[in-house]
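Form predicted on its own, single chain, as structure tokens, below.
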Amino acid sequence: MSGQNSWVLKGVRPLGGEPTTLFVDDGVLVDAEPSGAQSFDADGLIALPGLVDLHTHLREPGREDAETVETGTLAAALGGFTAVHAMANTEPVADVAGVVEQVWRLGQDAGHCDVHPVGAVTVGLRGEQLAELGAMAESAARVRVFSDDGKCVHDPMLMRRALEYLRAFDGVIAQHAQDPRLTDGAQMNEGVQSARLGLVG
């Protein structure tokens, strides 16, 4: 549909290029001015592809007091992001198909940018048992990125099983690369300063 969602961006500069005029018809760049397009003076502005945030905390479901899919995606869109990946540390945890589908549908309803739920690798982010990786991948959300967010999947056999499982549908794991055994009770980086101050490294 031309008109309301069609624009002529005058004087905009593609990154690394010279100022030019761009034509946008319903969110898509086109070669010619759409009929009924609105004009916008973009002098001094830079045209970039939509940004993608691979680590977003939308907090919904469960922590709507901190953020919602609606407010988080609106902020993302205003910042130039066309897609966000919603981390799994919701309440309940996004470790089953039902929760990732809920987050995905909330993103569809909000309509500000694409929402890609990140599924948990382990049940409850506890690092003890694999979550429903296949069910989340086959759900309406089509999850392809999995992470226990700020927690490390520290069991190497569990991680190996997860990686083998994800090969079947080209999934990836975003690992929090920290061995909890090396930081248990730690107060600062180990070194001269920690020794001098008497703090646990």
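Since the model is a prediction, treat every value here as computed from it, not as a measurement. Residue numbers count along the first chain shown, from 1. What we label the rigid core is the largest C-alpha set whose atoms superpose within 1.5 Å from one form to the other. What changes on going to the form predicted in complex with its partner chain:
The two forms, fitted on the rigid core, differ between these two forms by 2 Å or more at the CA of Thr183. Remark: with the core as the superposition reference, the CA shift of Gln193 between these two forms reaches 2 Å or more.
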The other form holds:
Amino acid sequence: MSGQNSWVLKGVRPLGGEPTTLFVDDGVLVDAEPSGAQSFDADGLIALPGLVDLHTHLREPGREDAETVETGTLAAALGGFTAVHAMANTEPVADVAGVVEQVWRLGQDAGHCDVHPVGAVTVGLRGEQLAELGAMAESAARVRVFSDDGKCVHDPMLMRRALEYLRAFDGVIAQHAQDPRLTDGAQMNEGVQSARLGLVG
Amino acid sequence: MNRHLLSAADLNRDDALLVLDTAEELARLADRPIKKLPTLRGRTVVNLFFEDSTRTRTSFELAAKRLSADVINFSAKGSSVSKGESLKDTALTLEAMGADAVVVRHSASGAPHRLAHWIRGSVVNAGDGTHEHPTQALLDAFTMRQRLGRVEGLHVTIVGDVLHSRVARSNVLLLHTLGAEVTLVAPPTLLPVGVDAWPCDVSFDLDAVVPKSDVVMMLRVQRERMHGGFFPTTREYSRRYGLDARRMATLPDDAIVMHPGPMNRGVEIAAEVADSVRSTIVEQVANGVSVRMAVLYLLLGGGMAEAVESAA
Ligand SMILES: [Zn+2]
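Having gone through the form predicted on its own, I am curious about the other one (the form predicted in complex with its partner chain); can you provide its structure?
Complete assembly follows, chain above in first position.
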């Protein structure tokens, strides 16, 4: 097997290692030079594993004017990312199996990198009632990361329930380390600069 | 046997088997035209119910009456209890009435235990808060033995709101005593912290456990729990933790399905499962009377031989 995606990378340094030659056969690292591989002088360049972005906004569905799964994942792939997590604040919110499956399928169809939809923790990101976390976990999207992102889950009891509930399928919650009562109208870190600029800390 | 039945843990293996054997003898009575025994004539049994439960109260009442005991139903509603009389005052009143046994249902965990310190008669816990309901566990074990011939070695799966369930707590204790292997299945939110120390296994995956179960016991899940954030929706609860026909089809051939009632059809149990031949729900009600007769009989001083003789 050889093709457009078969390479001999000369002089490349795997992160933290010495310069070496790497062989890529149709996108996969191999031990020996594949036939028909193109040669690339990678002197001074660093080889990294595929990067994973845990926090992206692909905006689809609902805000395709700002970004789509296609454009977002293309940018990600060009930047070395092989997987991105897409936050749930779409329109409609990714709080049911149908929406996360849609986003996941769009990622598959685009084909640039893996798209892992992040499920909302609460219905509509409103922080009042748990979303169907189990249904999202069992959907084709196999959601394991849940977050209300900028909205934050600020009810401590609801957060406790959510964290416990996720144990059934090894899910995790990503949470901004902030409390909405303490960040009401906040614009910047509170300190000497916020005092000087007259901005709310 | 101890003087009281407050917890399923009060029964050692011999005690539990004695109750089940006695209940079996007494159950034969139900097939006779005259169902009454003179055994507890002149003894007074008080049903002290601070929580409404017509089913359980009626079951105890029928059990006591079949043994010819005098039965007083002391319901909290309309009594001095609702006018602020304390549990202790109530206990002293019952003591003065000469109650030989007090069957108590209370919304507070531990109430029967308190009561037992204040009266000379026997106290039977008929369900206290989210603590225990030992006679339910006994009638469940009785039903398993009736259907499957044994309790020892059975794989019993208890599914649902374990956190708030007195039925689950009593069943875990009693079934362990009787040598069954219990697995609890629930969303992690509906399992108590500390469940790891109980003599049972825990799983979150009902589909994995059902095919290995001889008995599946479905617990009632209250819709209010959804508003407490314990699970997202009743739809998701049913899908993940409910027993429907598809899951029931994966049970071994002889396996049975139990429910302490009252059921939420379509939530924890599908109607076609509740009404299937595997379901023991109606038998459980009938067996409740026999088991409660046995408990009252044994607590109030009857010996096994005498019980068998009078039932013969
Ligand atoms: Zn964000």
